[in-house]
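Okay, so here's just one chain, in structure tokens, the form predicted alone.
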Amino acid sequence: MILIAGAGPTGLTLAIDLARRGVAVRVVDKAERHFVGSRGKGLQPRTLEVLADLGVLDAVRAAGSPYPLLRMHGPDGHTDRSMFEPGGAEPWMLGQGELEAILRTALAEHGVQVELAAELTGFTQDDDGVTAVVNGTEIRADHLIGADGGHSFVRKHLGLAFVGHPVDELKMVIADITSRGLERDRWHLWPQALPTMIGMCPLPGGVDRFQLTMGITDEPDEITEDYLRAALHERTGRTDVTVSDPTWTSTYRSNARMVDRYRVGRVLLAGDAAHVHPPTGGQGLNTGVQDAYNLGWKLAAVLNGASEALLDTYEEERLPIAAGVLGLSTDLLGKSIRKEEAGFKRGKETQQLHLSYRGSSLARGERGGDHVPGVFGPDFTLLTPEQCEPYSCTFVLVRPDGYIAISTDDLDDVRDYLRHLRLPLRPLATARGEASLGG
């Protein structure tokens, strides 16, 4: 049994892999009640590929919305303009709350429950396995998953430094509101607004839902409706604009901070547990949809009799895309900061469809570790010779995450592989069925 701590967007991403795959697991959360905010409200294209693949992506589309394009305010005036590249691929906006919500109910069809109110408060590790004390009681699992965010208790406990720093030192403050006055068809930012930038955001599902987002230069002792009010209309001067029923608040700094080690024994830890980035781009909800979904399938396979080994790879993977995309957002923070056209830009660095494993262990042949668009999980897919003609090979082995195992020409190679990561010779699917590797 896989036991995870921390029903976010990491632990159900992995906890629903984990389930379709036949692996028991549990979820727990020390909150006593489901997270209902717009934070994280960006999916990235590479998170919708991983969302189609669990099924959940109709269900996403209809609840969420495109990003609108951006108004930006100043003293003569406004421009309006895309944030995105002509032609690219896009992110979808859905506010996180809405998305656990689905990914609950997919959990759910597989016979999983999230526990709330369940708060693990210590842990220890042997040979064969981990025993967790969650509210007093022993549980024993195969390995323990700490996805139990920025302020990690799993990482605390396996006593594990928070590498980094505040990026800048002003904080910022997010409300959910109800507002009426402003266009809902536009992303409505006043960067020039004294004394710091202010936002409003139109939020998919509510007809005058809006995500408010301001700089703040002093931390009110509590953030109400009079608060948020009196902040829009000073720094915009729309005093038509409307501002009620705040019903998610929060304050924060921006940090870029990350661990050195994902796996220590047979726990391992995956999203802003391991890793904190500025909003910037939209990057921390969306790395750690990708390290559950790295992760997944490599835990799945070690249960059924793969090697130990294959678990090393998820740090070796995944550690170094965290530690770029901590780059990526601080310096997209930055440049929006300073008011720079860039930092209002978004292309193909925040998609997160160009991101490799090339120069992994797991990586084999000219092309290993690149991702292969469309083609996912939940088993290994052998690509026809046609599918294979880009890659100018005979045969294309695609890991269930969507990237490439091994290019060749000489299908021994992809017994070889499997062979050595004591992976299952069955037949494996293809476009076109199943492709037998014989013995």
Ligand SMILES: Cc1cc2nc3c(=O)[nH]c(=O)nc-3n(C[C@H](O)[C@H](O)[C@H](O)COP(=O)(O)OP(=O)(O)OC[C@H]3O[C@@H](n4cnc5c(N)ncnc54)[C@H](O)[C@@H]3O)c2cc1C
The other form holds:
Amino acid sequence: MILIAGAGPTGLTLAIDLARRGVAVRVVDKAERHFVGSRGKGLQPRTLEVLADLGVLDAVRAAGSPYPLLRMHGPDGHTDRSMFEPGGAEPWMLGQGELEAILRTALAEHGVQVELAAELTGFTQDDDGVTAVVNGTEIRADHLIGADGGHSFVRKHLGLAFVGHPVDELKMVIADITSRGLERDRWHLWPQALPTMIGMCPLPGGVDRFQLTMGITDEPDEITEDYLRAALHERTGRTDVTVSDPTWTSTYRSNARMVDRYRVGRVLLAGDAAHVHPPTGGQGLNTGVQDAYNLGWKLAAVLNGASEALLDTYEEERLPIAAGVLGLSTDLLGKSIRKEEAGFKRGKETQQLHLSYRGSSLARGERGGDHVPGVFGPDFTLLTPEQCEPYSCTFVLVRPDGYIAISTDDLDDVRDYLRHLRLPLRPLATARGEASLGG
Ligand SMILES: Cc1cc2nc3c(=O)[nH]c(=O)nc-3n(C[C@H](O)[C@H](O)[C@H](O)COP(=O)(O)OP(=O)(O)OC[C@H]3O[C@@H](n4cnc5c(N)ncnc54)[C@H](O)[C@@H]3O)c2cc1C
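What would the structure be for the form predicted in complex with the ligand, given that what you showed me was the form predicted alone?
The complete assembly is shown below, putting the previous chain first.
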């Protein structure tokens, strides 16, 4: 059994990926109630592929919306612009709380319910498993996954450093509110507002719901409706815009921090527990989802007899990605604070489609590690000869998470690859492969 601490997007993604493979899983979360806020609301194109594979994309599309144009308000009026390059893949907007609800529904269809008010307070590990303490009761598991967010208990208990620094002196307030008076087909930004910028982003799913974000110089004792209204009116001059019903509020300071290890024996970290960074570029939730998607098939394979070395490749592949995301989001934050045009533009680098695992010990052949659009789990896939054409070779084996395991002209290389990792040969030939791999 795999024990997952934390039922945020990372823990839920991993739980579904394991449960659909028939792996026993428990998900415990210390929260009394499910999270309801908008928080990480931008689902990047690569994450949409993952959600398609997990069978929830239709629900995500139905509940969310495309990104609106940006409306930049200034002293001389406003201008409208798209954040995205024309013709490129765009993210999809859906509040984090709603995404989590969709993921929980999918998980329940696999027979797994999130256990609320269930706090992990300790664990030890030995050669055979992990003994975790949840609400004072011991739970025995094969592996423990710390998907328990930026303040991760699991990370601290492992004694892992969270290396990095704050990246913005300014604190931010974020609030989901009801508001009337602003066009709902625009994401309104007042970059020049004093004392600091303020933004109002229309949220999908509610007629008048907006996510308000603003920098603050003095932290209030409490974020009330009156406080938010006064700030909006003062900074925008738009006293006609109403503010009511704040259903979720939060204060945060952007940090860029990450661990230097994702795995200590049978305990692994994923998502914010392993890396935090500024929300600029909408990368945090997405990176956590992809941590989980990288880990899910490997954990399931190891439980079914594959080489333990697979679990080491999780850190090998995901740690450099997190380091890149820290740099990207910090860079975008700096540019937006300096009000540079590039700070409000999003392109290939934020879509996460170009990320690859080239150079990984799991990548073989010239195209090993590259992402193959539209080909994914739950099993390995051997591409058809026609599908192989863009890769200039005869055989391309794609991992369950959609990256090329091996590109080669020799089918024996494919067999050797799978045998080396003690992965089964048979499902390939019967499920989707075009060539028999034999026993
Ligand atoms: C204000 C704000 C705005 C953001 N905006 C964006 C954005 O626009 N785009 C984006 O991609 N990302 C954004 N993010 C980041 C995004 O919200 C996170 O990256 C994402 O929530 C990480 O998911 P997670 O599952 O790893 O962790 P979390 O969502 O933090 O979930 C961790 C879970 O673990 C539980 N937990 C903690 N300790 C324990 C314990 N001891 N035992 C059991 N359970 C425990 C918690 O209750 C929680 O439910 C934002 C974050 C913040 C704070």
